[in-house]
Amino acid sequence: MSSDNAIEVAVLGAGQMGGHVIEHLADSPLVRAITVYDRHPERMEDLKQRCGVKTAESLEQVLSDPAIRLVFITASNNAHKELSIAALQAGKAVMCEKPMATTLANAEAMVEAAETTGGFLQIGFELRYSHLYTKVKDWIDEGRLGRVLNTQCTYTTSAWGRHDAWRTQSKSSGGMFGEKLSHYVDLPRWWIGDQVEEVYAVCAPNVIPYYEVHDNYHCTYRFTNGAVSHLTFMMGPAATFRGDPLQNAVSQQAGDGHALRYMIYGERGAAETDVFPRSIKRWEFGENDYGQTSEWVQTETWEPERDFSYFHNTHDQALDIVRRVVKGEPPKTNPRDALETTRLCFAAELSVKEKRPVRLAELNSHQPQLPSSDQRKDS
């Protein structure tokens, strides 16, 4: 049942992510009605039948409707800039899925539009809502780890599978780093609380021959305060996930080559987040006559039904954004903060393309181009 101050919301993009967002919004008492628009009428009709949403015949119909105050953009990445700016200029609050855009110039234009209109723009970095990672942030803010000096992320997964998936195409996705890995460079920025100064990334030749984007990265980024973070990503070696309906997804993938693990090291302690064993751990550092000591002091685990709230919490993100718009509060993540993560993604792609470290200051005057498929194969 909706409350008296409930609003109408629109979802632009009726694919998989759009369907998830609609399911989330159904749990909010602050949402009175949901309208969906997509270029594929059959997708809209499917959601209308399954979820009871309204459908729009055009984007203009959504943007001109004064009852719709908030727009969720779940379309393909190459549509993010156009849709976000149009919605902001129409006076709508905007939540746009990551990555912001497929070029840095387009991402900057989105932020400028939000600032010019005074509108609400939040980018979908839902890991800042996910309990596995907010726990680390709490420990840092409480001083339990001390100043964070180093983070390391290891991420291996199976291929997306479909030969024609838009996420594997450079023009529609904007590259693997923004589409898949922006979450995992955003987290260290959030934890460390400082700006990245320099990025160095390398890629081996792809093991997935039909991808236009890279399927692997080793990336190191150095912060202005001296902290260093490293990300190792490989797509392909884990067993192909077929979605056994009789098994929990994470349980089915545990031990078959999938991995998503962070180690976070501070001056006073360390933490580990590990998705597939469903655990988060903390250590405290000390010193005695022998030398440095380390004590394992805390472990948390969770039940399978809480998986997505721990490491992919799009549900609470959607409901919080609705609440913020209704209450007149600003975004949880400032658009310029999201832009910094976006700049880091483009710096990594540029580093791969030009085979050198890239200082973030270069991006103030240099607009990196996405690598072509030929450049990808040669790197």
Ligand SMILES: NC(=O)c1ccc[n+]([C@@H]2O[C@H](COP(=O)([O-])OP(=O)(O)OC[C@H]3O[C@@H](n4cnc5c(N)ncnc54)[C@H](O)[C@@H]3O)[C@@H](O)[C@H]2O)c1
Second form
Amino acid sequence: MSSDNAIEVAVLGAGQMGGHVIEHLADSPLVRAITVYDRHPERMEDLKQRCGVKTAESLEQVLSDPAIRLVFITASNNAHKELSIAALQAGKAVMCEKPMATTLANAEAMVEAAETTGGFLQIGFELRYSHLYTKVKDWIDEGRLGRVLNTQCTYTTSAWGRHDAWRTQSKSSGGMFGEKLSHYVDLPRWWIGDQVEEVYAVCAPNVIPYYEVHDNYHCTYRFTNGAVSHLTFMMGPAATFRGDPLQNAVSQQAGDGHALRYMIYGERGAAETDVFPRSIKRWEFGENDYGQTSEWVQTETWEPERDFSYFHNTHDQALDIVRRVVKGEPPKTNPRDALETTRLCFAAELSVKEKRPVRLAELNSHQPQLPSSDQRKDS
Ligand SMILES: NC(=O)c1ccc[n+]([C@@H]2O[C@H](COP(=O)([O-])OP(=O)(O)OC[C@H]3O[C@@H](n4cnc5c(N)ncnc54)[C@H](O)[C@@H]3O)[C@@H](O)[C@H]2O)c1
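Which structure goes with the form predicted together with the ligand, now that we have seen the form predicted on its own?
Next comes the full complex, this chain leading.
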């Protein structure tokens, strides 16, 4: 039952993510109606049958409808810039999925459009809503870890199949770093709360033969305050999973090679988040006659039914964005903040390509190029 101030919302992109967002929006009393648009009419039709949404015949139909106040952009990455800017210029509030765009120039153009129109633009970094990671942020804000100096992320997952073609190609995905790892550099930025000064990333030759993008990264970020964040990523070793990683898949993937673990190390204590054992832990540091001590003081776990809210909390993100738009509040994450995370992704790609550390300041004058399969074969 919708409330009196409920709004109409559109979803642009009727693929896997568009379907999730539509299911989430059905839980909001602040949403009166949902219109979906996709270049493939059969995908819209499927959502109409399953979820009772309206369908639009064209993007123009969505943008010229004054009843639609907010659009969720869940199209593939190379459509993000065009759709976001058109929607902002049409006076709509915009939530755009990560990664912001397939080039840094396009991401900058999106932020400029939000600033010149004064419009609402939030990028889909839903891990900032996920209990697993907000818990760490709360501990940091409460001073339990002290100043965070060091984070380490180990991420191993299964390969995308050939049917996910746009994701595996450089131009249409914008690179693996933005498409898969933007969440996992956004989190340490959020926790450490400082600017990254320099990044160094290397990739081993690919194992997955049909990827144009890289299938692995070893990446280190150095922040201006001296903190360091490291990310090791391998796509492919974990058992092939044909389901949807945003669904309740944690149980099915536990123990089959999937891993997604952070160690967060501060001056006064440490925390660990570990998705597949459903675990979050905290240690406190002290001192005794022996020397530095570390005491394991807190553990939390959660039931499988809560995987969604602990891990990829796209549900609460969608409902919060609707609430913010209805109440006239700004985005939870400023688009310039999301742009900084996007800059880190492109800095990592540039570091890999040029086989050298990259200072973030360089990106102002240097638009990184994505790897092509020919370049990668040389590496
Ligand atoms: N936040 C997350 O954790 C998360 C998870 C999965 C996907 N995503 C993001 O969501 C987006 C969609 O991913 P997906 O898995 O749903 O992909 P998908 O391939 O299942 O769906 C993408 C849809 O976009 C449509 N599309 C492409 N260009 C369009 C345009 N100009 N106008 C209208 N529709 C257009 C395609 O026809 C397709 O139906 C991607 O940006 C992806 O990175 C985010």
